Structure formats: structure tokens, C-alpha cells
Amino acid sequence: MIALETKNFNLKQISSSGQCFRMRPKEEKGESGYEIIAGDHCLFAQQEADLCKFHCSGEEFEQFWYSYFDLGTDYESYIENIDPLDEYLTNAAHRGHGIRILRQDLWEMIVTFLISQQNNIVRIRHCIDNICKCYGKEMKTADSGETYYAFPEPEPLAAATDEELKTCNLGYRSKYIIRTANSITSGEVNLDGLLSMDYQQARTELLKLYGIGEKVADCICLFALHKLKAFPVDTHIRQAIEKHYPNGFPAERYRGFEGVLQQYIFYYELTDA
């Protein structure tokens, strides 16, 4: 286990903020924290206050949840560089200041923002265990034996039918991922390619696969890619910049970490509702 204090972290509110849906509140052990499933990996942690205890082998941590919490970046720093003026986006980085732009895989992302799209919170955190449960691997964890599935590889993916995928509750969106599937297996879009582009040059290509349109790329390029340029707009989004900035959003203003605010932003919307 990993004990670890740090600041402008929340588990909760990471959990609450729509970049991860895999995430979730669970009792172990009479103790109560967050699973977080990630790939084929799953961890149990805990926050109280600045303290944080993952329950997971030091060497684990380093490799992966480490990167994959983004703590190695200071995000007070973009919180200072918010325009003292701006009485709205101060506000929703003071409620959300715990929010981090999680480094996910992409592949992962890929599907699971297919999935999101014309759907609520709860139907694609249901939707994506499903697809693990019939297409992805069956793990243990380490240290209570536990079964979790982790998330498929393209090949199960790009095998199944349209029907067998509609099993899963995909709807519509099941001819998308199984299209996408086998863009990925067949070699005409390759990934590790997209991880060493640009944000715009990521962005394009992400529009040429099926299903993916302008927020879903974005979302894409922020939650796998941590390309924090990208700014997804949703309708949440797109109400509060109508609302509260009518001659658009200064991202110039805030270039490099645009994303980062889009987060606070969408959880202000969504915990004000």
C-alpha cells in the first residue's frame, strides 16, 4: 500500500467528471474508497483529506498509476493563472480543483467515447462492463483474489457481429466500434502513430474513423492523448459558454491547459444541476 499527501487531488470528483467511466465508490474490507479499473489493471484507494492510500505494490504505482493520475503535474499552477476577474471560471475551479486529466489508453478511450455518445452516465458505465465482461480478459486481484474483466483488445471486437455487440447494450453504436475495430486490427489506423502526433494532426485523424465526430475527437485527445489543448464542447459545455461568455471562451488566454478548465467547467455544470 501506498500512503502519498498531495494537493488539488480528489478522487471523488475525479470519478464525477465524465473522462472515466470505470471508476467507482466500493466498500473492501469494511473500509470505504474507490476501484478503479484501468486496461487490465484494477487498484483500491482511499482519500482522506490531502492523503491518499492506494492499495497497490510500490512498484505498480510507479509504473502505471503514478503517470496514469497525472501527479506528477502541478495543476495549482493553472488554477493561479485564472483570470482573477472571471468570477465564473474561479468558481468552478474552487469546486473542482481536485480533478485531474487522467493519462488513459487510447483504445480504451476510443470505444468508450463511441459509447458515450447520445447517452448518460450510468447507461455507459453499463454499457462498457458488459463489452468487458463478454470481450475482455478475466483478471484476479492481487490481493483479494477478487474477478474483474479488463478492457478488450480491438481483435474480439472487430470478430463480433453487429448483433452479438447489441447484446451489450450498445445500440446503435455497436456498428461503430466493430468499424473501428477493425480500422485498428487491419493496420489502416495505427495508434502508436496517433501518440506521437499533435494535437491537430491527432485530431484529424481521429475525425476519420466511424462514429467519431468533432466533441468524441476531442475527448479522445484529452482523456488518452493528454493533449490539453482540446476543449470537447457537449451540451453542458456549449450552455455555459452561451451563458457566461457570450463573445466566446479566451482560450488564448489560457493556451496549453485549456482542458484542464473545460473539466472544472463541466463539473460545475453538472454538480449545480
Contents of the next structure:
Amino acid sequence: MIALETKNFNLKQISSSGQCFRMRPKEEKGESGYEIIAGDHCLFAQQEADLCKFHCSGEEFEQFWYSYFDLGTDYESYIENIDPLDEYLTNAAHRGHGIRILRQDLWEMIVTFLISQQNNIVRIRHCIDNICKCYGKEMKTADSGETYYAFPEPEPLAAATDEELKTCNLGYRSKYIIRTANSITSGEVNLDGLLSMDYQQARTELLKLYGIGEKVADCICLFALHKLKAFPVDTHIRQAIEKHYPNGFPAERYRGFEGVLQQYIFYYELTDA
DNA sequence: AGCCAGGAAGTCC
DNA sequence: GGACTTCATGGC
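Cool, the form predicted alone is there; where's the form predicted in complex with the DNA?
Full assembly next; the chain just shown is listed first.
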């Protein structure tokens, strides 16, 4: 178990920030915390104020979770750059000050945000749970020996038929996932290649995939490739900008980390004080 | 019951 | 290039 003092880190805020869908409140041995499943990893974590307990080995923490939670980055400096006259953004950042832009798996984000389109967050979780149970490897946690399912690899999803995927209740998105999985297994689009591209290159490459448009591509760039200049505009963000920024969001002031602010706004719009 | 959801592809002009 | 329609499913 790793105990750590953290700043600008809040499990509750991250779990409901809409960037990850396999993180949820959980009781373990009578203690409350959060279960986080990412790729084929699973972690139980607890938090009291700034003190966090990560129930994993030091090795797994250093090699995986430290990076996953982006713990090497100072988020307060992003918040300090916010225009103090911008009351809306100041309030949004205040409420979501414990959010981090997670460094998640590329393939997992591609599938996750294909599923996210024209869908609500509660149902997105169900859809992802379904495909993990059907197509992901069964795993056991080192900590407590509990069973969980890894996120499925491209191969089994590429091999699935539309009829089979239908049992996961993905709706019309099934065909997007099958065709995109085939684009990966065939080598038409190379996942490792995407990792070394800049934002514009990666975005263009992602747009080649069937079912991925500008918004989903930006989510993948932000949440998997950690391109903080990506600023995904969905229905909530569009409405918030129309309401609070009639002349457009002042992205030029925040060049290079617009994506962090986008998350504060998204979280602010989806939560109550 | 009916509207909506972290949109994108298809089909017009 | 823009506007308009269709696409499954279920949460609220």
C-alpha cells in the first residue's frame, strides 16, 4: 500500500468528470474508497482530505498509476492562469480543482468515446461493462484476489459480428467498433504510431476511423494522448459557451492547456454545488 | 410518455 | 460546403 500527500487530486471529482467510466465508489473490507479499472489494471484507492492510500505495490504505483493520474503535474499553475475577471471559469475551476487529465490507454479511449456519442454517462458505463465482460480477459487483483475484467483487445472486437455485439446493447455504435477494430488489426491505422504524433497529426489520423468525428477525436487526444490543447466540444460545452461566452471561449489566453479548462467547465455543468 | 444523451454518417442540394 | 435526417437504447 502506498500512502501519499497530494494536491489538486480528488478521487470523487475524477470519478464523475466524464473522462473515465470504470472508476466507481466501492466498499472493501468495510472501508470506503474507489475502484479504478484501467486497461488490465485494477486499483482500490482511498482518500481523506489530501491523504491518499493506493492499495497496490510500490512497483505498480511507480510504473503505472503515478503516470495514469498524472501526479507529476502541477495543476494549481493551470488554475492560477485563469483570468480573475472571468467569474464563471474561476468558479468552475474551484469546484473541479481536484480533477486531473488522466493518461489512459489509447485503444480503450477510442472504443470508450465511440460508445459515448449520443449516449448518457450512466448508460456509457453499462455499455463498457458489457463489452469488458464479453470480450475482456478475466483477471484477479493482487491486493484482494477479486475478479474483474480487463478492457478487450482489438482482436476479439474485430472478430465479433454485429449480431454478437448486439448483446452488449451498444445500439448503432456496434458497427463503428467492429470496423474501427478491423482498421487497427489490419494495420490501416497504427496505435503505436499515434503515440508519437503531435496533436494535429493524431487528430487527422483518428478521423480516418469509422465513427470518429471531431469531438470524439478530441476526447481521445485529450484523455489518451494527453494533448492538452484539445478542446472537445459536446452538447454541454456548446451550451455553456453560448451562455457564458457569447463572443467565444478565449482559448488564445489559455493556449496549450485549453483541455484542462474544458474539463473544469464540463464538470461544473454536470454537478451541483 | 416523451425528451434527451460527451455525435457521426448518409443524403440531399 | 452547409442543412437535414437517421441511427439503438435506456435513463430520467
